[in-house]
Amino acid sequence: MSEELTAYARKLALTLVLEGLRAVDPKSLLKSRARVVESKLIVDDHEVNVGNGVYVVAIGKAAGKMAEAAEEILGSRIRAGVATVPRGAPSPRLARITPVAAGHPHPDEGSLEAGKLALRVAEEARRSGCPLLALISGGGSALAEVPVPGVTLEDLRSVNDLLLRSGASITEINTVRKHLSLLKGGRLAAAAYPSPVLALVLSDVVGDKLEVIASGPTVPDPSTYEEALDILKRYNLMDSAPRTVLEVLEKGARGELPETPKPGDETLSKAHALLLGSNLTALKAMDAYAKKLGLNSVVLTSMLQGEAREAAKALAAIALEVKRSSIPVAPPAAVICGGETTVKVRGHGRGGRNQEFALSAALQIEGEGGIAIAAIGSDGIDGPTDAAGAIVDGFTVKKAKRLGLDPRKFLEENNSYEFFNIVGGHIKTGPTGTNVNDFYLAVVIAQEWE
């Protein structure tokens, strides 16, 4: 019976994850919020005159679906546009907006092409006096780029890789990126000034900070060159970062290069940003659906951060508490969290933060029936792998040991992908076309339940 309850817990966890993804479908979100009335594009209570046309720049992992929605809403009013598409993802069906395949998590030649086109579209909006509609989502930092003079694509890829492997937060990583870019940190909107800019944003950042999402191409940037340098120092990257990168940041810190547009900058005075959806949007939908299924559900946080393996221990501990003492909710229960953890790479394995989270959780709930824990990236991509994440239960470690494997060694080597490839438990969705951080979910079915 314990194995049957566990299997049911796994099924419920996967059902809830899929409901979370459905709730943050970019196309549905945009079409539910935006409409054209006569010559005006209306989003919530904000209006933009599109009678003479509008230009569109869509940047990020959700750009394809957001661009499709924009074409359906605006039709022939779109004069020109560009949309980034993660390389390998399905190409969107677009008639007026040009799709460009680009790299993630590292920028590539396609990223440079997309970035140049984005700036060109913004400049066309400026010359024509028509508004610029910016559709922004997570992943845009890599998918579209125009580096500052003196910095090459290889330089960007190098410093990006160093920061990703260091355990730096996305806020820290994007602070550095913004100061190496002609597109980020408000510079896209500045290129369109004095034409109005409306940015519709799908957040993949803990706390939904607009200046961090896709490195904030349409909003003021409060960070500085000096802070970017401090981040490289904090993670001991000064000796390994490209010399050209250090020279740009050092010149900027000395005041020899112009800063990114700051709050109050005139070039951003006609730019407006609205949040379309976020991690919390998905968590609330999961919570509502769990209750509909008869589960006692609780959303703990959309702001889970820290080392993936340590954060997993916290969720596993809560799941065990639910089973043993019905705190904070009684079984049958769903404990729902979201956020974005990090992985400090110590070994030479292959994986991603969600697979590492799941493997760590499996070690904590070893032998416990009726518990399933899932961790998934909402974009469908976990690290440099084809998995979105993984799901585990109290029998995962037992199965691994039966196969002669030591789960702790896989964790030490950051080799979670290979672990789940052998033992089973991968969640594979393919690119989802959305991006709102990660979902972490524990389902506890500790007794017979209809």
Second form
Number of protein chains: 2
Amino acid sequence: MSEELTAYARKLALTLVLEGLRAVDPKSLLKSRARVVESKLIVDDHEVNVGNGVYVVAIGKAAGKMAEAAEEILGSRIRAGVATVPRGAPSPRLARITPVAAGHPHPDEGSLEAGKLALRVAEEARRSGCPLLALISGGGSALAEVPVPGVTLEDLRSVNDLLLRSGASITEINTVRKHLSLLKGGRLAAAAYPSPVLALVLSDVVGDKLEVIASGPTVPDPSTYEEALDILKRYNLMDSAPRTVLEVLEKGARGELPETPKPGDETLSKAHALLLGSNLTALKAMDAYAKKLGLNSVVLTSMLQGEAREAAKALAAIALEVKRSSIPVAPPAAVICGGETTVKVRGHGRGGRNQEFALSAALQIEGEGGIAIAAIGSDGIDGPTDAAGAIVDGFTVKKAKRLGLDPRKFLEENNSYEFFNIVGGHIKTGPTGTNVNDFYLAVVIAQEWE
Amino acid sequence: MSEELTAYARKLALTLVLEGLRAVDPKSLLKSRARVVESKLIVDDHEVNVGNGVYVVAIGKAAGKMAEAAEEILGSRIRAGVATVPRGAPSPRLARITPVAAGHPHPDEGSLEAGKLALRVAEEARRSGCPLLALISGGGSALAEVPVPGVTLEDLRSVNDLLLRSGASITEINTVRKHLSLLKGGRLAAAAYPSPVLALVLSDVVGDKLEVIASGPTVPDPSTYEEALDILKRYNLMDSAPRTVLEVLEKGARGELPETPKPGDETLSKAHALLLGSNLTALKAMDAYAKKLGLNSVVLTSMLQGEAREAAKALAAIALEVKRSSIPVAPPAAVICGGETTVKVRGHGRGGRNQEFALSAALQIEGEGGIAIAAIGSDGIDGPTDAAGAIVDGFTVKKAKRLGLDPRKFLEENNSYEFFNIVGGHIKTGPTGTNVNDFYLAVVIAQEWE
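Can you swap the form predicted on its own for the form predicted in complex with another copy of the chain?
Below, the chain from earlier opens the complete complex, with every other chain and molecule after it.
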């Protein structure tokens, strides 16, 4: 009985995860919000005149699908454009916008090409007086880049890598990135000034702050050179960061380099950014679908952060209370969260934050029937692996032990990918073409006495 | 406006915390559940004959208040008894039961005296045929002890200290403790056999498993010598643990020492244990009171575990979503959790898990008006400090920075006590005489636009 309930809980969890992904498909989001009426592109209560044409820059992991939707909506009004495509992701079908394959999470030569092209498109918009439509999504920080003079791609990759491994938050990482870039921190939109810029943004950032998503290429940047330096100090990277990077930040902190455009800056007075979708969009859809399926469902937060294995303990604690006490909701239940955790890498294994989340959750619910917990990156890519995430239940640890494995050791070694490779539980979607952070989901079917 | 709302949120959070403490006062809990009718002590649907007298052993941080309640209920029927009193806590007013001051979290000479007396009382119950009333609460593991032959108090303190600092869970720590003790793991109740034993248990253990609370002196112990050894191995303590301890565990694992009484053991066939109250008792009372005060309140779990600073991020993430999106409940709201976190000690500061929880939460809600987060140990003692916990709000970090402090550094150094000493925010109740784990509470008054 318990095993059947558990299998059912797994099935429901996977169904809900897929519903969450469906709800943040960039194409349907964009087409449901944007339309052209009498030579005007209208999004919500905002409009720009596209009668003489429009330029498109699509940056981020969702750029391909967003660019496809833009071509469907704007057609021949598009004069030129560029869209970043993460390497390995399927090529978008585009007629007017140029796709450029680029690297993630590490920027590569393709990222430089995409960045250069994006700046050139913005400058063409400026010269022609036509508006620039910027389609921004997460991952854009790496997928398109134009480094400031003196800083090389190698330098960027090096500091990027150090920051990603340091445990720094995405906001902190982007503060450094913005001050090494001619694209980020509002500089893309400033390049199109005084032509109007309309940015439609799919958020992959906890809290959905527009200046953080893809390092905010179209919005004012409140952060400073000093803060960027402070972050390198905070994570003890002053000795390991490239000398050229430190030189730029220190020069900037002394006022010898121009700052990124700050709030109120003239060059951004014609730029408007609207949030198109976010993690919460997906969580609400999962919640609605769970209720339709007869589950008592609750969304807790789209802002879960912290060390992946520890965040998992919080969700597991709530799932266990659901089973034991019908608190905060009675089984059959779904407890839905989202956010973006971090992993402080200690071991030499292979994995991702969502697979670590799932593995840690498995240890917490060991032996408990009727519970399934899933963690998945909405972009379909969890760490440097081909999995989007993983799903576990109360028998996952038991199964591993039967195979002679010590799940704790896999967690210690940051080897979650290999764990699920052997024990089963990977969720593999391939690149989804969207990117709104991670989903964490517990489905609890059984009660304590079952 | 924002500061007023924040002050109000703090006030509400403190009010709710006090209500939680009130709800788990051992004296009122015991007196509401137990009564004597026609020479029978009746608790729920369980009864024991106290016509010829009864013996009382009260072990744990709540022993004083529980023993006082027992004297009020049973009066002169009590033949003899012992109650542990944590050093520094107020002396209980007892006429028939002997109070013994003892150490916590490290057992001391008083713990040995209390342990010896407890075993002697149980043996008197056995000889007289009178029942033994065992009043068990958390902290009992340290407050009363009779080590197995060959193991000294110093050895126990040493292994106890190593385990507490290792990050091992309380269940794991107690598995080791039980196999070094003549009191724990059912051995106290076995000493009274064949006289009846009624144990009333106040839980300080996540999940309320009776065999874990105070190391389960009256209930079967499913754990083994092998598991105790495995735990020392898991936390790399095989080299640092005392040789005498390893000898006992290895001898036991080879079957050369008697195991603790296992489920189904004859010597525990006359023993019954009932849960008197738990963390959830308090959380439910806080929830009911919050609703009475007009707050939208939700209890999430009584089983929160993991590293204190990380668990705090989960509660903060939910509080921030409440403020931003009215999810999972709309402001004015209370989000109520409980459990027991751990602290992996890295620095040389002074603090406790609840003060670390609060400090970490403060960093997460920096700058957010109308939010207060409190964390408190229900026993009134957080770590080796005179504080029960702390309360923070969106201005706590700002205030610290104005004073020239770096809150992150205090957290790094495990120096949360000193932080709150300077910045303010300590909750000091003194020893409360109860012990049902920790309360974590967020009160959110403001919405995003305020």
